[in-house]
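The data below hold one chain only, encoded as structure tokens and taken in the form predicted on its own.
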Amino acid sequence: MIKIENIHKKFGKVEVLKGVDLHIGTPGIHAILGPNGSGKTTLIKSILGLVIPDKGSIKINGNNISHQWKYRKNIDYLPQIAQFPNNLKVSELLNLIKDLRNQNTRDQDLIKLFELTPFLNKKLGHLSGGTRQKVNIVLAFMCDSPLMILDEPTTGLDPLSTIHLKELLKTATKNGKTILITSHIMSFVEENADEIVFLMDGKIYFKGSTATLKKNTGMNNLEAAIAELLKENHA
């Protein structure tokens, strides 16, 4: 579905992506991991067309996305920090996004799942961080796009909401969706991800299953395996 070839990106003198090659051809959950400043956000924003690489190409379903925009209709995106006007009510935001997407949605089922009915007439600026994140998850999952990009989706969620998120992810993958996730919660990644893509200093150092990464590093959990990768490549 996604084919990235030799993309480079500089911001001023800082080279953030240094010839990244990445092919994601199968449905499932693909975790994009790496330390702060590794290039994860720039890579995601490049796929979304929010950052234009200086060199290289990105293709989705065989089509080069350069100077295109219609392909974004087939992507559901949850940013790490979603910025919406604080004076909008939750119901107004949901209706706005539904009007923009112009698709059948399942927002009512998700509102019920995350118990958001009491908050529909409240303004976003009056919500707690966790409740806002629930609203963001409803926005990300209410359409039926084949590609999802979720940046730190568990931020602020209580344990029950995290369980609901995991259930949504399992259903999405069963339905053949391709999901890119970034997260600093390694237990969440280990439990849910089908593939790990480890990015550091603008390059990919590992791509494969959690089991393979643990075997390669000699570690028995993902967090320790990632720490070992960091040590190996900083040595």
Given for the second form:
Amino acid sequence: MIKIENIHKKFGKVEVLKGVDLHIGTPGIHAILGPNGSGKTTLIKSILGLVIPDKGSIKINGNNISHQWKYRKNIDYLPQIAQFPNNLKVSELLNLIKDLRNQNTRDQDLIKLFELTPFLNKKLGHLSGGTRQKVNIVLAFMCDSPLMILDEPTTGLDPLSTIHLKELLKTATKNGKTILITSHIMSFVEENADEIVFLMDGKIYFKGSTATLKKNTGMNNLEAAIAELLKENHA
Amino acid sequence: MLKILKYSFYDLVRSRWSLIYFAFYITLGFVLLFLNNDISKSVITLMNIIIVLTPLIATLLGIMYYYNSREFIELLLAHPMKRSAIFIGQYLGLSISLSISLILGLGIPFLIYGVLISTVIFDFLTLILVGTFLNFIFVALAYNIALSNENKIKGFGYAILLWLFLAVIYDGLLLTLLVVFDDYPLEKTALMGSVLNPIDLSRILILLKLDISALMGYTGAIFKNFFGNSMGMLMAFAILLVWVVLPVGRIVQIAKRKDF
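What about the form predicted together with the partner chain, after the form predicted on its own?
Up next: the whole complex, starting with the chain shown before.
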């Protein structure tokens, strides 16, 4: 599905990605983990075409995505910071995205699920951070695309909404979707991810299941295993 | 592109800034007409305001709008949309909403005071047209600056400098040049110099329309000669158009290569 070959990216003097090779072929939840500044978001944005790599190629379903835009029809994206035009109402934003994508959507169910009905006629500028994130999630999940990319989806969510999010992720995997997630909340990753991609200093250090990672590091939970991985690499 | 244009436009039309801007022009229009009680005099006063203020507001709002919608642009870019469509859509949305504030804000008071049956209707239309051009030019320039500068403070700084340069410093430099080389025939230089700056060009266009170029002496006569006929007028508007097209072209170019 996604084939990334040897991508490099520099921002000014800082080299963020130093030759990342990644092949994601199976459906399921793939968690991209790594310390702050390891290049997770840059990697995700390269797949979306938001960041243009200096070198290397990214293919989705066999097609090179460089300077293309139509392939994004098959991708749903949840950005890290939920910022929208302050003057638009929630319903107008939803309509805008529906209008842009021209696809069948299931926004009504999601609005009910996240209890957003009372906010539909409020301006986005007047919403709290958590409510904005809920709107963000509705936008990301409403289109039902085969590939989903979620950047820190749990930020600012209350426990109930986090549970709803997990349920949504479960149904999505059942429906055979490929999901890429970045998160710093290890319990969330441990509970949900089928595969872990560990990124550090712009390179992939580990790719495999949580069980393998725990076995390799000799730890019995993911948080400790990741910490061990970090220590090993710093030593 | 049209969808983005539509939404930016709605977003802007309801924003406080467009309303303040509209209210400013409508008050200005009524106050000027009330105080002058003469439409053609009001047009001259208005010219001086429009020529300095429209570029300033367009530059500032252009910069502000881009930086404010940065995350939203990111959101849009993740959808199946062409990059150039997003930026051109936003650019047009902003330029059009500013122009509507200008056209309605000044149009309403002047219509009420009977500009349609006055002799200065064409002067007034030129003034509005030039103001609209200035909106499109300076929003495009502001977008260029904003796209090239991630740092907001720098972006604002450059934008204000650009406005200051074209609105004030440029004239000063040109004038100094003319004074220093007083002994040489400088009519052509003066003409060229003025044509290359959209603010100067707009001022001259209106002044010549208003037939007060006699006040400008020999150079004025040269200008009158150049712009007075339809050919010169056409060329002046063509140059204003180039001032729109070039920066817009650069917006598309930068947008293609930029990382978000």
